[in-house]
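Next comes just one chain, in structure tokens: the form predicted alone.
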Amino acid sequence: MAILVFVVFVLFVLAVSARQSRKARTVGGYFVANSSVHWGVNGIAFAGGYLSVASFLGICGLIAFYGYDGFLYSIGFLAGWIVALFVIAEPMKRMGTFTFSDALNKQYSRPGIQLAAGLSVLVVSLFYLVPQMVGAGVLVEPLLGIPHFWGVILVGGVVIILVASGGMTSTTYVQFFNGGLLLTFAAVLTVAVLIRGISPGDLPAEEGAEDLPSYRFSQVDADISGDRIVPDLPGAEVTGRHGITDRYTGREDLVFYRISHLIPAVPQGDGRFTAQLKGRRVVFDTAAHTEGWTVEEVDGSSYIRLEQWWRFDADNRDLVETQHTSELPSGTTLINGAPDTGDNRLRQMGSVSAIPDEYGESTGPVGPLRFLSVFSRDETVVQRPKQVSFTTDASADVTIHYQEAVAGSMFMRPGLMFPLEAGEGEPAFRTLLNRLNFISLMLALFLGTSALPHILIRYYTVPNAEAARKSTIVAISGIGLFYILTMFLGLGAVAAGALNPETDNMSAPLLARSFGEVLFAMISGIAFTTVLATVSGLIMAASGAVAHDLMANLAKRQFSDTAKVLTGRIVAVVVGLIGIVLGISFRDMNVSFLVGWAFAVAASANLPSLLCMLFWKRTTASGIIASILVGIIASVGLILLSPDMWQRYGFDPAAAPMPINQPGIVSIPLSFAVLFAVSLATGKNRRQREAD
């Protein structure tokens, strides 16, 4: 079914392109639909392109993890609305005619501003395409059964055919239909939420067809005698400990134990045998190789023998099970201490465990204000996933997926994601950046989104400056829906045990399976479109700064309207292969993070000159450039230097020389200075000049 549903959304985005490609042979055809487009269409298309991948699955899987501060990125998506509606919507459509230098350059003429204008379109569409395309892997690869990189390879593949054919009247009308479908879904997966209501004993069958029953994570006794414990498993030894140490008060706030165990196996003949290894039928087999793992006859039965770790619980005494990969020195890869097969793959997690005594064992069908009450109770607990990773004395790389107990009233206020309050022994500088680190996020994500590139093109699609703002209100008004939605498909993923340890990219789909194959063909398929919405408007983007902007400047001659249109083309073939590269890099990245970053790179380079060309008098044209150029090399040059990306090159993230991971708090009121500092110079030389 969910194949057969992502067969036909993609062949239905391929006949919107061919028969939209007839129109796309002209300039206006190809990079602003003529500017014929309706207010109405637009709105929804506005709601289409902008509520991306990272919204409908970054926001969800934030929302399950994290809870109350992953609803945040919502209330700062929605907000940067405020401001396109009421500064940017109709200026932006009276003063341009394609793309965003053309609004910047109308008063001063000068080729440096289409350069820097141009640059920055590619600098940012590049930005926010990297999280589409690693949203499309996260979403194929369950859908179709294929590796993430095939998943970026087709999606990349069909977005390149729609652009580079249909030009923005396709982009126009698939960002339409996905709009539509979106807020459809998202309504009606949202109330088969609160139908379902929150049962800590009853948790839906994963996987759907398969009908795995939900899986329990066990706690076991130990003896504990001093430095020694003995697990009551059968067979057990402990081979290994790894304790995670505060780096404030140097206790071990996190221990892990490796114990060796035995779990009942059946033989298959010629060396295999089979076992339930977490609520999994996994094959062993011996002929293929035992590395991890060996067979163990006792009293005449089969047993493997397998080490798999598992957390010690200070308060209770016991251990917890937990789920875990390794990455032997070998190149041998074990999940939960098996061979890496198709049948044996990490469970979901996730949970409420319990709920307040007045709602007995389910709270069955529930409203959308009780839902969040119950979620909002001291006596709600909830099962978070959290992991961490180290490597072993044997050299083994191993990450641990286990689960946090939290209270429910701890989960629905901000602190899990943004800790606002110091924890024990924590110096107060660390404090004071996490504070910095969300007010910076929130600065980007209010001030970036009038700022993004495939946004600002939408405006030049309608006929006039009140089609604009008339457009903007029907976004503003779909899209606040959709982001109160949000909060219900993330913590409806998390009461349904829905969630994927390695990725919280996949909390909404894997909601949707709990309710049954159609509703996670159709969720996918959404989600899917959602992809080559928001993909093909960042592309169009990317192709008219190039084509439009920085072609004629660079060459210094002017280009006739069918070469332009040829290098828009192009151009959307090799921006689509830059995305699938990249796309494929960050792959365990969070797509809502990611995008934060690209919004960030927004705010700082194109809102100050924007703001400042429309109501500050004296910005000149050397200002606007300076700006721009400054606004993409803080911002990017910050975020390479940010804890995340120090991490992703290997190094300890306390150490990066950017202590935040959001640059928006420096790069934006620094390209604000530097438009102000230029212009104020450049404009007293150019008056002096005058007077001369």
Given for the second form:
Amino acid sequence: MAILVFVVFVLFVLAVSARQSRKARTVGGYFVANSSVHWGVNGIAFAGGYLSVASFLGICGLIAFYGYDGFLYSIGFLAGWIVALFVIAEPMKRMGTFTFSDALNKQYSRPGIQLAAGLSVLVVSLFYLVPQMVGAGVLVEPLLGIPHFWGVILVGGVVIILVASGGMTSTTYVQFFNGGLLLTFAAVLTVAVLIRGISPGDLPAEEGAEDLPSYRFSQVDADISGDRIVPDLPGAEVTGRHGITDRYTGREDLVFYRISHLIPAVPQGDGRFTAQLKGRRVVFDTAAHTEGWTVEEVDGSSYIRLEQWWRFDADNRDLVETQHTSELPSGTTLINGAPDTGDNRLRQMGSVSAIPDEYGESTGPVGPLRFLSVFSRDETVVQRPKQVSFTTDASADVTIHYQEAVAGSMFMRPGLMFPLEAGEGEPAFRTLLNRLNFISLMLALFLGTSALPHILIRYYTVPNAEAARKSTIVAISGIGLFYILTMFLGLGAVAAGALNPETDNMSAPLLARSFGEVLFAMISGIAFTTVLATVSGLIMAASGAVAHDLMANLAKRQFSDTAKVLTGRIVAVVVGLIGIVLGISFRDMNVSFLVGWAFAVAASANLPSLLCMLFWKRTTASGIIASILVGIIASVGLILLSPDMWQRYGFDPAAAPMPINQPGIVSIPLSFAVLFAVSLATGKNRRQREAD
Amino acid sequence: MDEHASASHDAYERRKMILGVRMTLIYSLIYTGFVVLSVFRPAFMGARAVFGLNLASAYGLGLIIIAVGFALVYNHWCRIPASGSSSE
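Hand over the structure of the form predicted in complex with its partner chain; the form predicted alone is what we had up.
Everything in the complex follows now, all chains and molecules, and the chain you saw is the first one.
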């Protein structure tokens, strides 16, 4: 069914672009949809283009896994629109006709400005494109059951056809379509979440063989005497131990034991056995391999002996089940200690395990405020998925997924993702850096929105400044509503036990699946149009920047309109192909995280020149050029030197030259400072020359 | 457009711009307050505020609702043409 909906959406999108391609022959038609889009449509299209997979899937996932900290992204993403509406929207529309560098250029008419601005649009678009393409692959993989690689190619291919043929007109329609669907769907899902309420007792029933239903983790008593620990499991024996030591206190906060034990098995002949493992029937085939497990006969019955990792719960002094994967040196993968067959997969996690007594077994249908308030209570306990990875003495790579119990009152306030409070024994400068990192992110989100190229180009698709303003207001209302709903979707996903331990991006689709296949099919289709809408906007922006700003300036001559449109189409194809390649090569990167960087680059490169051009009369062309270039170099440079990138290069993140991940707090003021300094210096020279 | 109308149109644009800047500044202050509280008093953000919500949720949802409210107020103000001029 998911595939059917997906195919219908693809055909619809292609049909739209085929219809619109006739309008896209002229420069105005191709690049700005003849500036004839109605403000209402443009407003929804703003929302559809802005709400990327990072907002839709990323934020829901972060809220489900980290609680309130995920919602901070929602707040920052929305607050940025205030700057866009009050300061940028109308002047942008009044001053430019095609791209934002037009607006900059109108006042100063120096070719360098158009060049610098065009370049920055290209850089920011590419930065933003990577997470979208990665997201496309990550989504399509489980939704349609095709490899990541093909997912990226499929999405990239459709986008290229869409943009190259239909230009801004079909981009607008796809964004409008997507914006409407996203809002409607998020509202429907929120109502479903509220009607279901919060019931610690029941998790959604298992359906079909292909899904990953949630799993209740069992606990066993353990007989502990000194260092010896004997779990209450048949034939149990502790064969390994892994402790996680706190970096600052030196205390072992988390201990896992590898326990070898027996589970009853049924012989099926030919050396094959079946056994129930975490509620699933799993086949053990001795002909294939017996690595990691063995068959034992006890009193005439068959058993499988396998090794599983359990977490030691120091408070209750017992052992709690975990889920885990092990990559053995031979290349064999074990899931929860058993062979990696189609039936044996990681199960969904997360739950609300306790609610305040006055609600009894279940809250039943609740209102939105009541829903949030139940979540915020001290008595509410949220079980959130966490993971640790390590290599054992026998060089097996193990990843353990376990649940951490968090009080609702902690889950619903800042702190789980951004460690803002000083931890015990944590050096003061570490706390300071964590805080700076957070402030830096919130600053970039606030200032970045209005400087994003695919947002800026939408101002040129409406007829006048008033329409630009009205469509921004429609956008703010729609996006604001959507971000409020993300809170319910994220919390609903953890309450439904619909979290895939391996990727937080799947939380919203899995929440939808817990309500049935129809909603799930819808969400997969919408996830696809979401990627399409954002990516097509970005490719349009890049295409405009090259065809309109860079080419005319580099070649130092005016091109005919036909040549510009042709260049626009060629650039769209090339940028699309680059996006496909990047999407495939960066597949492991976290989607929301990369988007935060794109905002920082946009805010550093574009915002200072936009603001100063409007509000500071002494701004000069050289100041703007210098600020844009310094903004790009500083933000991108600091990102490349950040701890996260250091880790990706394979170095110790603590040794990274830049101590925090978010560059905004340094690069944005720097870009402003350069603009002031250069403007004052060059302005003085000019006045002197004029006086001479 | 005669000179008088053009001058008052400019005045209208300027007033609109000043209003926009002021509203942005006010909003920035509210936003800054939110960031400062989250950074330096996260425990306080967990305190009960209104409707059974804690301060973090109430402030966060408030920021979104205020943004939409500001947008509507601004639009309403922009629709009233400045005395003696047409709005566009």
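The term rigid core refers to the maximal set of C-alpha atoms that superpose within 1.5 Å between the two forms. Keep in mind the model is a prediction, meaning the values are calculated, not measured. Positions refer to the first chain, counted from 1.
The Cα position of Ala394 differs by 2 Å or more between the two forms after fitting on the rigid core.
Positional change of Gly478 between the two forms stays under 2 Å at the C-alpha, relative to the superposed core.
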